[in-house]
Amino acid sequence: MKSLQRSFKELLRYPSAVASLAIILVLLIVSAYTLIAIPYGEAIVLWRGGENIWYQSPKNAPPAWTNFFTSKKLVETMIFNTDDEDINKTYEVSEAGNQTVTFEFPIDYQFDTFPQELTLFTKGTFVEKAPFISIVLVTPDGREIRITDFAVQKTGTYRFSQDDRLARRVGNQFPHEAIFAQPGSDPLVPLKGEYVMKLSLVTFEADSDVDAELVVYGQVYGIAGTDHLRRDLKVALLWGIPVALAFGLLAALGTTITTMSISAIGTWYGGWVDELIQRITEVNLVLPLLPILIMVGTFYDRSIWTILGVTILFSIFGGGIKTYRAIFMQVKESPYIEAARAYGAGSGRIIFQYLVPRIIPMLIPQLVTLIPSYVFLEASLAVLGLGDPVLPTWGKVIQDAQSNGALYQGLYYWVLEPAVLLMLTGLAFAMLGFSLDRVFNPRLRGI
């Protein structure tokens, strides 16, 4: 315990180690938060749900914080619902018993651009006579623009940009832009100020009702932006952290510990055991791991656990076998090994209590340094389209961006966000591994 405390204090002397530990700690905290806030089942449903779940999000929208770096303030998504308590509601009942309810959605429009789209989602409750809705937009300068009127069905979707009649009324312009434009401007310039979207609902039955939701789709959204399916990239970016850490750590641990144990067994027993291990290692060294994983993902299974198992299996008999063998050959001839033999210690006891512990100081830095290589391997497979078909990961985000022309459309955030997280994770473990190497291998401290 005291030696571990001394090693930790020695590690904190290096600024790179402190920085890497801080990054890894943040990644671990975010991973724990992700697993609690977005459980596995919910994350899968969200990521595979598409527009049925993400109907309130705009398509291909950069993060909202990009507004701090642009000369023009881009539109942010606004959502209004008839169930909201802070909107004005007016009720009228006619002599015939029909009820008219007017909802006023206040739209504070202080943007320099136009929204992607405006959509009204409606749900009607009635038996025979469908409710009727009329929509009017009151502009900041007092004009009233009649949008549309229609009978409300059980479920319905009205998209402003697809209404040809509305387009003709606003001068054959894009309706979702023209209604927010200054009169007579060419090209169209947004008119800033307070707008009011009035929805007048008329019901003809006693228990008839209408729920309406107006979504003003912005050009920016959330902390991470959205993709071509309106999905919030925050889900994949957050879940990519525990997936990357778990895959990298399990692969590094499984590979390093197994490789070291096999090498120790071969060195101790020697003879045909050592020869067999060395021949398997030499054959395995010429086998390309990535093409093998591609074949496994293509012809067998793309599950992350299958890929993890194959990765560990083919990494066990790697170059580390020969490195550890060279060290074990020296340790095997040490006096304390001869002493253990003299008092009758068995082979198993000598291997796992005398040989293996001797090289643990060398094992730890190598294990930490291996983690980012496996993180990048998992991301590479996902970019090639061979990642886990269910889990949202960083590599899958990059693959979606690549296949949907994100760079050609200028949607750089779609690629940069997961790429930066990958590089940050790799940098943190690499710096920690180099610092641990200096602590456990004193000869490197002066370099």
Given for the second form:
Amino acid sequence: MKSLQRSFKELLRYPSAVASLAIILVLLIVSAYTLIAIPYGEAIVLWRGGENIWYQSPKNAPPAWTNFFTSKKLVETMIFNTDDEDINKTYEVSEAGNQTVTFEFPIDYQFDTFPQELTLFTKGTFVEKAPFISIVLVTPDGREIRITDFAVQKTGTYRFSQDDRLARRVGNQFPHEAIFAQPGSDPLVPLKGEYVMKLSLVTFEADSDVDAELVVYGQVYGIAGTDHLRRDLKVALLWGIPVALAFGLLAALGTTITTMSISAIGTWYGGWVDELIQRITEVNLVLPLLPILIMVGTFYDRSIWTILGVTILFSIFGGGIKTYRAIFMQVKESPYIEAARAYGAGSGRIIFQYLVPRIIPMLIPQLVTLIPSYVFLEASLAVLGLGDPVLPTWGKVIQDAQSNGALYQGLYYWVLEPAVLLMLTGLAFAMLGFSLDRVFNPRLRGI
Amino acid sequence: MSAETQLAPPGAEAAPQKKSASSNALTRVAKYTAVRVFTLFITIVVGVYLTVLIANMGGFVDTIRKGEIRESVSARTMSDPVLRALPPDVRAARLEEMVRLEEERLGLNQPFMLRSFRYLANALTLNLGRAQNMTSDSGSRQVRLIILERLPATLVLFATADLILFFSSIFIALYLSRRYGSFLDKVIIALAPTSAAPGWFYGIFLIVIFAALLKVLPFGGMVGTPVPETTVGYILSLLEHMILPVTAILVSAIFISAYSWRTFFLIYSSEDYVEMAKAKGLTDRDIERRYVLRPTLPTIITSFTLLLIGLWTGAPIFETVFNWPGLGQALFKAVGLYDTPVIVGSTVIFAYLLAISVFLLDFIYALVDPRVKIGGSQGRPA
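May I ask for the structure of the form predicted together with the partner chain now, the form predicted on its own having been displayed?
Expanding to the full complex; the earlier chain stays at the top.
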């Protein structure tokens, strides 16, 4: 215990080790937060839920913070809902028994570009006669643009960009752009200021009403942006952390422990056992791991646990066996092993109580250095389209981006965000492994 | 600094037995090679058999194939006017009979153990029949042609990258071991952990920078379109397309190999015989070549073998990212099309490539390490 403490203190002398420990700590905290804030079930719904979950976000929108780095402010997504507290409906009853309901959506438009799209989702409550809505947009310079009017059905979707009559009225331009533009500008220049969208409806029944939601689809969204299906990348990026850490840690632990045990057994018994292990290692060396994993993923099961199991299975007889064997060969001849034999210790006891603990110092750096390679392996499989079918992971985000030509379209954030997270995780463990190697293997310390 | 010039002077440790060593070096290497070829062949057979077993485990592949046979046979029955005219029960019986014959023709009625050995023989000779969905660029459906057609592309890319990687790593490692503790040395040590990320990963970054933002190099592919007509134009276009992939491989591996090889050099240069050589007044160049590089080479080759295996294994994703029309991409496409024969064939040929790389490096190992003897321990340090 004391020596462990000493090693830890020594580790802290390396700045790279401190930095990597800090990164790992942050990753652990964020993954704990993710698991609590977005539980598994909710994450799956958010990632696979379908259009109903994502309809409020824009398509292929970079994260909102990109606005800090450009002089041109891109439109941010704005959502107005009649359920919001600051949207007040005023009711007026006319003599004929009809009711007029009016409400306003104040749009504070301070951007240098136009929104991707404007959509009004409506929900009418009525028995027989549908209420009638008319929409007018008041611009900052006082113009009133008549948008449209229609009878509100039980559910309805009105897309501004697809209204041909509105397009003609604003001079054959894209309506969702032209209504926010300075009059007469060509190409269109946005007019900044306070817009008010006035909605007024006439209802013909006593309890008839309309709930409306206006979504101004921006060109940027949230802290992570969205993909081609309007999904918030934040979910996948956050969930990618625990998945990557779990896969990397479990695979590295599973492989090193089994490899070491098998190597210890082989060295201890020697003879045909050792010979067999050596031969299996050689066969395993020419087995291409990634193609075999691809085969397993295609033919059987893509679940992350299956892939994890197969990965461990094929890494057991990896290059590590030879390294451990060389060390065990030396340790086997040490006097304390002879003493153990003399007092009659069994083979099992000698292997697991005397041989194995001896190389744990060498094992720890090895283990930590292995973690990134498995993290990247999982990402590689996901990029090849063999990721876990339900879990959102970093690799799958990269794959979506690749298959939708993100780089050709200039949607760099889509690839770079998961890539940077992968890099950060990989680097943190690799740097820690290097520092540990120096602490635990004094032969390297001088060099 | 080619390997041949390194091989000419006898190794530092073998120096005393200079004359006898040179006379039987050839037989030693030949014998060693023969034994290695044999063991590697056995290894490949076992490896390919495992591949076949995995691909067929639980009879999944057989089920797929049987389903396909039934589908194609019934499609044929439906389009045949003579058969269509038959009464339904006769037609159904006829269909069953045709399916049975077809399954028998493809050997699907034999027990699995028997079939697995036939699959093994077929896989070893790449005699994998016809692809289910893929075609080669020349339009053939032969799995062997699809695979062999793509082999040169993979070989060109990876051989170039591996050679550059090996020699530049040795060069940098030697340079660093001479200037150990210098600024550059520290930079390389600091950069070594970046090799945790595989080549395709850096490939994405390189594509973003050089293809998407700067627009100076192509996004991917092997030659430009239209394909240049002259040989020179073709080679130039090929070279241009190779810059990014080769750089990606280099970036992903050069720092770790330069760092670890430099460490090997430093360990070997602290040996007593190096001090002795210094005391004798030999030039630095001589010391480096004869007393440091030579004994370190076997260790370096072992480390390079493991590195190479990692690079080969990553080919499917690497080639996919760079849209390189090689074997790896064929495997990726086959996965997408669920084309079993091509998947098995590509996996087998990757096993071959790994075995050949291991063999070549073993061969070089035998050339540079005079201790390698036949039988008993192979004298191969871990």
